[in-house]
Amino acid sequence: MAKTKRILKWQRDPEGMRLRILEAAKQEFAAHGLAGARVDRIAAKAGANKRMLYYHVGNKENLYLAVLEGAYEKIRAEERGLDLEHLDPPEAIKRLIEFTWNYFLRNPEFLALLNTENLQRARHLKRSTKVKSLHSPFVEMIRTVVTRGVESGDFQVAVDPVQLYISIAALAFFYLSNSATLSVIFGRDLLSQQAKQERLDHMVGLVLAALTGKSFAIFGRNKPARLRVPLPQTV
């Protein structure tokens, strides 16, 4: 009857153990990478224990890619929630550049969890199905702000949407990944909040510069990012 009272206790909530688990594997994960993580910590961290472990999401690559598939879940939940499809296109730019820097500052982990996988060669990320399909919708989303862009005149090209967000991920993710070594190369603290600020604003300038044609100078703090091409005269 005791046994039977204490699986009941912690099947009473699958979904509640499930979602405690995971986040303590992506916590474990992000600090030791795959290698180094331990199954033993995650579940004590997770107030469970490894039977229960395996029981609501398997094994640790099993686990490791639930965290993956779960980290990409998240981003790109909260990129929906942008509502680029509304604004003027350099608005609707400046508004992801500024999303994805601070989304890598308060999510640190995640960035942990693209190092390890990177040297894993995305050998998880290639079993997964889901991941894939979440950025069919993302990269659609930018290529209708692209074309907006266009056509009205504020862009000069329809840039590949593709290879613009990762540009955009780019020079916020070498920034911050490797800000403890420049740092120390430059002389600087790149994590100083003034200089954080100034990093937002030079890719902000440098993507809308790049898209518009216009000067990096005009695109600083507080300046209007809609600057629409003016259309020839007719005589």
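Numbering follows the first chain given and starts at 1. So that the term is clear: the rigid core is the largest set of C-alpha atoms that superpose within 1.5 Å between two forms. No experiment lies behind these values; they were computed from the predicted model shown. First, how it differs from the form predicted together with a further copy of the same chain.
- Superposed on the core, the two forms barely differ at V207: its CA moves less than 2 Å between the two forms.
- Remark: with the core as the superposition reference, the CA shift of F138 between the two forms reaches 2 Å or more.
Same protein, different form: I have the form predicted on its own, so give me the form predicted together with a further copy of the same chain.
No partners, no molecules, just the chain.
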């Protein structure tokens, strides 16, 4: 009784604390960049004390690197979960594009973190041994899919898998990462349900048309009728 009757002010939970700090830091760094992020806000968001950040992770830059490494680990893990090797080549490429698109949609902080790190010219990434060992499984996957596609006659030409990987990422990444400025420039909401569906159709159509030589429109997921009207609303 005497032992436990006292009300505890707090409980220990080092692992949980560390996770909450990293999650809060991810949000903060993604929302404000490295210089714009505020250590106090991270602490508050994590339901922690500012001192805890330094106790668990070190200083601000270490915290940032830990967040970045976590982000790469997460996407690589999900990428590994996808096995597309057994699909026929065009279908595999389509799935790959859809996965990339949906991952970026589900994890907008990932885009912001990458942009932030590129603003730093990958200064932190370079000193990370962890990230360098995380090869994307997609490059090898694309290589075998493309090879199979060429052999089966589905594809016209054997593209460099790295180039294709970058291009697929680019089509999705740029659209989402720059949706704010693009929406202002074009005066339309690029993140509406319809706009997103149109973008996905466009990306799949573009890449598969390039690979197969067959017409664009047939790859649209649904409502391909939209694509038959080439004179859309004024811009």
